[in-house]
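First comes one chain, alone, set out as structure tokens in the form predicted on its own.
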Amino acid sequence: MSRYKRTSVKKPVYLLDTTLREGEQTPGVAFTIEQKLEIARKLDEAGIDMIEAGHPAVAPDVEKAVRLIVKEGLQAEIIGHSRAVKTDIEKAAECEVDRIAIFYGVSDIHLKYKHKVSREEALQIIAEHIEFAKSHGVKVRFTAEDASRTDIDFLIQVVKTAHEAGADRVSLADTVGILTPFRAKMLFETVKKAVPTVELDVHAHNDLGMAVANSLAAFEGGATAIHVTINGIGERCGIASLQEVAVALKVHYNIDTVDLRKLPELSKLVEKYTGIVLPPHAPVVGDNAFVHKAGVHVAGVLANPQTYEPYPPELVGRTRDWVIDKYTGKKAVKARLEKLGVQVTDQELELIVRKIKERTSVRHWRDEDLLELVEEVTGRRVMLRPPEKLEALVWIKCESNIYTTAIARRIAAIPGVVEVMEITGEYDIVARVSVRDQAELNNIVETIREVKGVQSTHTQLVLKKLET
């Protein structure tokens, strides 16, 4: 097993990722043992600084995950969360743990309604917990849950007690996401200020959509490590996302994180692992994040890709494209065409351009739809070149007692499906796969059979998508 981890580098900050604890705390998610394993790996291939396991004392599955992700030997430093209760505690000290993260409730509606205690009796528990944790030789980091509405003399005086007791981190959690930027940083500058010693976690959630932004505010004032998970995947609204705080680290302040290129492969993995798919809006990994639309905004890509992208596509792993549809203009198409191998007169592109702009029912043109009205304007026949990838149509037959949308979505998550319909007759449902050749092609039907509630399936490829 390797000695190093990640964390025995200093760094201007680090990022912890939290989609084994957090992530499987949202609604309808459950990880398999294997699938833990396999986050893990891939996080600590991305580079990821820490990696919270899970809550051992929750179930004999979640114990059994993180004993086998901490025998991995990974580079990242391995998390144990707990409860500040001795059981949860030995309970975590045994899995043999980087660190156990104790947690506890400290704003005063959590103390009157959840904890049933004082402020002083809150002080002691506190302290009590992370020294018996200390005792098990581990390092430990003190979670503040619901720092954000804890009043802020007291606060200190938590970060403080649990300081002195041997937590050598501190986590602020937002824990019902209702800080603001600026708020967060003056919290954070405060905290620091009044016990500088302290490394500061944030934990920010994102019921009001400002979990990113927090995050990145609570490390301008003073925050070195920032929680994340894949897909910003979590209680209710989840947490900030990896993939959007990585990259806005980067932009904005040129620090390196993770391999940002990997960044699309974890969100995959865990759109397949979850079935909840993320919008094509999403930033950095959505299907529409690097795609442009308005006539102006192509013409401006084309000349000069900054003129409309933050960052280039290629620094996360993507390309950009731009869609053909009434918003288009003459640049757009003609440098669609020109993709496509085609060569149209500047009279042409005019007639092609105001066709386009008329058939406004057209919500998006594929490249076979605009072909086919190129050979309407000019009279020749045009085709398109030979298919690069693989393609195939998997039909397939789901159990009568499952409902067949859940099936649909989780197989729309699987990497290579491009499109998933349900239909009538014999068959549930079909998929539109693309792949690179016939072994990814049988890795992708796998993946669709074991999907919970497929019957089973039956396999066409597509042989031609034109005939000359």
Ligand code: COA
Given for the second form:
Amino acid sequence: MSRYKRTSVKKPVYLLDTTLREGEQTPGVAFTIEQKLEIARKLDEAGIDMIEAGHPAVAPDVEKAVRLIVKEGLQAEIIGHSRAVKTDIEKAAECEVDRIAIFYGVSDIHLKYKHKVSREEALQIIAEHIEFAKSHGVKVRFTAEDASRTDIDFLIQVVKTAHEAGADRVSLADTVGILTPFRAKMLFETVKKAVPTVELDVHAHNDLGMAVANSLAAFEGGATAIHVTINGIGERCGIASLQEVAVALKVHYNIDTVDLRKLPELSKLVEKYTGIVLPPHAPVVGDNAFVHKAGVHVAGVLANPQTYEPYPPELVGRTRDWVIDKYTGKKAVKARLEKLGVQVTDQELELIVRKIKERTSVRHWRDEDLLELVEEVTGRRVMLRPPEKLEALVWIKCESNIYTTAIARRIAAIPGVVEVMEITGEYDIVARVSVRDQAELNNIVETIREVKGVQSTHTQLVLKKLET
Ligand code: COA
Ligand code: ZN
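Got the form predicted on its own; could you also share the form predicted together with this ligand?
So here's everything in the complex, that chain up top.
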């Protein structure tokens, strides 16, 4: 590969994305080769430094995907994963990857129960396989699996052995996610001090929710590459997420890694291909990440967004908003009405806010509801459309790889949807929708169709309703 690689430029820290390898180890996830190519291309466009494209010995389609990703000629360094097994290494080398990453469990638990070898034998196996990989003319990373539960003196011996055998990078994996940030920093500082010429990667699992914090702490301790996946997917609870690590590196250390504005798109792509939808409060890319609610917060944000935002949404290509419900205050409502081109007096505003707080059955005040309330309170006409109600039933077919309940929850959150039922038969979900006109109905149906996992819809207008 003579093409320029981003890793040929020295940076304070590289990001290694392993969505295609670690991410595909997520239960229920299997990317097609086309999807892998698309993800790899999009990661490369965003400026990722390294892509761990897969473990070619796992299955023929994994091998094929790795081969094709290599052929794309991306600027990211392409890595093939491998056990310390010669046939695995040969397969990865045949794919012509830039680097082979050889992993081996080095804690006593792994040595005793998995590999059934002594520490001395393990060192020999590690050295032998790294040398074998190097003989194929590729760069080699060694991953000390379960490093965080490995006796520190032995771990240093492992890192030295791997480095001397030809691995310029060694990854210290917190395989079961048991580090704390303090211990992570200490671990990396200790190893780096003992083997100063080696470059260290951190691979932090998220079993205790600390993968991002531990990755940053490892970076502070001397790691120069952080392993991430889009949306943090991976074995069990996954690993550090690309979006959280990339933004945290910018916010805390002013380090530029990938194009942060591309993160929402990458996240959505992986939600679509995995069927795993992030919750609305997910950092960076979640629907609510820049949506404010409490009156005090909105008043603060209107005065200066810094009051309740750690960084501006524009940094990640997003915009801010606020919602109106019983938690609202006068400033939030006034600003929302001004946005809608409506002026009210101070007394009217007081009354509007009081009524909003009384009508607690409304979970989310849409602009139309708010304008209707303004008309009720002020007696002035502020709405363009006559307030008629139109009801419709939207029958929804779902894709089989996404939990129906997750889709139903998303649909239930769409303003205008008043009821959602999971059903048996030809359709999976039926939603009852209450709207003012055909245009609004079209919008809602479009929004439903955009929900991840919705395959098709069939809409029926309600002509008449009989009370029972
Ligand atoms: N280096 C060398 N050997 C290793 C190893 C390593 N890092 N990690 C595990 N092994 C060995 C085990 O000791 C065991 O060997 P044994 O069969 O001689 O007891 C074997 O690999 C794992 O058992 P099993 O999965 O039953 O072996 P297999 O030959 O049927 O399949 C794979 C091996 C790798 C093809 C298969 O497990 C697979 O597709 N795995 C997906 C990738 C993966 O597990 N990745 C882990 C990333 S952290
Ligand atoms: Zn892992």
